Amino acid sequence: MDSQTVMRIKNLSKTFPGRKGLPETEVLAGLDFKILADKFVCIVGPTGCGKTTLLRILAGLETPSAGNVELGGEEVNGPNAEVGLVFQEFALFPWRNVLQNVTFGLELTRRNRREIIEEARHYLDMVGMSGVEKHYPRELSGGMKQKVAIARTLALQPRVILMDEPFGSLDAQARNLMQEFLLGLQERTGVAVVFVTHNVDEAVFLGSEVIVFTARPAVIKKVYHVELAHPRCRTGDNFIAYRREILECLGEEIKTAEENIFAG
């Protein structure tokens, strides 16, 4: 594995066994790609094509049926502190305040308590959440909750962060602001990001690469290298051209997925 490759996905497939007499379901079929250091990789594909399943495999939460995932040259066989995972649902503990939510993962390392708190405050400051350490999740907006979730993930200093529709529940304005925030954060930290989204505009705005999956079983249909400097203008001609081409590519697969549903 070369020095620029953080994660390597090799001929990865996943099939779920059938239940109650139903046939097995092949979700992923022979995925093969790399996640490079400092890169922001967005994945789009039809609903149900296996994007979340892929993230769970990369995070070590799910076992592939074939192929493997390597992190830094070592095979991923279970959860790893070097792989962070951020969900759409924020996944904050409601009984813990903001600071306690961020210290949670650090507490498992059995480090000195004072050091843990200082580290947590450092990452809260990094995501612009200083001053709300004693607030509880119920007192925060959706964007604020997601910043806390990201701070908790960053506190473990992962080499790659996997994000599953993290801004899907936010309104359009908050979503745009969080996209800009995340790009700035990724530029400062240099962490590699794998970002699943159904929003093509979001993928073009964020991604250095946009990977389009086919309908289930998912294979890589096309990889777009988005050669636009940041900050990106959503109304610029080049941005719109990328968006149009990816939408057309994805639209074909959405149509196939719908036909498969009705055929089944």
The other form holds:
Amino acid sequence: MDSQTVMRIKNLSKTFPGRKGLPETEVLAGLDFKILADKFVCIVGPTGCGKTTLLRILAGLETPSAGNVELGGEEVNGPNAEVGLVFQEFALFPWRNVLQNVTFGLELTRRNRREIIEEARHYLDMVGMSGVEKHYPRELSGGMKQKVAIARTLALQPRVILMDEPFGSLDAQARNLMQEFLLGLQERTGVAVVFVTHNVDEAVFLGSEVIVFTARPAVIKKVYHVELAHPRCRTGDNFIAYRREILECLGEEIKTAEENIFAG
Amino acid sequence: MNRWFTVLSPLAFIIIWHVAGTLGWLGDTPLPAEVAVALGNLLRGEDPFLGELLRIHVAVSLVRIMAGFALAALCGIGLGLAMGWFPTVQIVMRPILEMLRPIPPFAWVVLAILWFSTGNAPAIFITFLGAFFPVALNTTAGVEGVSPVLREAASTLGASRWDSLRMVAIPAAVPEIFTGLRIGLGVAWMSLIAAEMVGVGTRGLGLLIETSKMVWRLDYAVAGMVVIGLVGFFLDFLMRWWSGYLLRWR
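Switch from the form predicted on its own to the form predicted in complex with the partner chain and give that structure.
The next block holds the full complex; its first chain is the one shown before.
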């Protein structure tokens, strides 16, 4: 493994057993790719193709049926603080205020209290949320909640952050702002990001790499290296060219996925 | 506007009671004024039957409920957490709990006296039984209801299973635990009064109304009921205030 590689996904497959006599479901069928340091990897694929399952396996929440995931040369075999996960649903602890949400992971490191709070404040500041540290999650908008969730994950200095459609429930305006915010943050911290989305526009705007998955069982259909300088202009010709190409590539798979639904 | 109603509606209730009583619709039921006099006598001096100050009766009942309730909260929350977190504990304990739960605490009086003979212990035991089941079962439901997303979020932040219990399951179950505590406190209070009425322990509000009844001083009996109601209301108020404070994040 070279020094550039943060995470190595080797021949990863996942099959869920069928319940009560139903046939088993093969979700992932031999995925092979690397996540390099500093990279922003976007994964797009038709709905239900196993993107979320992949992230859950990378985070150690689910075990693969075959193959494995290596983090810095060691196999991942359970959730740990080196791989951060930002959920699709807002997964803040509602009984903890903003600051306490960010300190959650730090409290488990058994360091002294003042240090923990200082550290948490640093990351809240980084995501621009230091003004609301005493607020409870219910008082925050969706975008603010995700910022706090990102700060909570960043505070543990993970090697890679996995994001499962984190802006999926935001309105279009908030979503665009959050994308710009996230890009800036990734550039500053240099953390590798794996970002799952079904929105091609979002993938092209964010990704240094866009991986297109096939319909279930998912394999990698194509990898696009988006060589556009930041900030990317959503209406620029190159941007639209990438978008068109990826949409076409994805379109075929969406059709297959629909046929699967009608067939099954 | 609504505030006025909280004062006016009890007032209207008393007026209706008075009018109905004066018209002879309520038989021997004492009128509000007679109850007020009895209550005044109780507050000023000793009750005429047991020779005890009202505040002693109240204090005795309060000590019993506090002891029984604290014990029930401790055991109920403990068992509830274990049942919610470890499926094996639930499988073993659930049938036993579900069989014991429908037995009214009051029905245990015989055994309570047999096991704890005299003093406050039998009454405390009955009170304990009243609160224990709602607390245990609500706590179990609370732990079971913890969102899987939050548990997974905790584990990706480095939490062990033990950390998850301590830092996710318990705080997330607090609303349900408090529901159990509130129900439990109410049941415990009613159970205690019933137990005192059949003479489990000397003194106490239950015994006060029971003795008043035996000498047919209904004004004192109803005055005792009023005190029981007020103390119960106050206990519930404390509980609500405390849970409102702890659950301010909601």
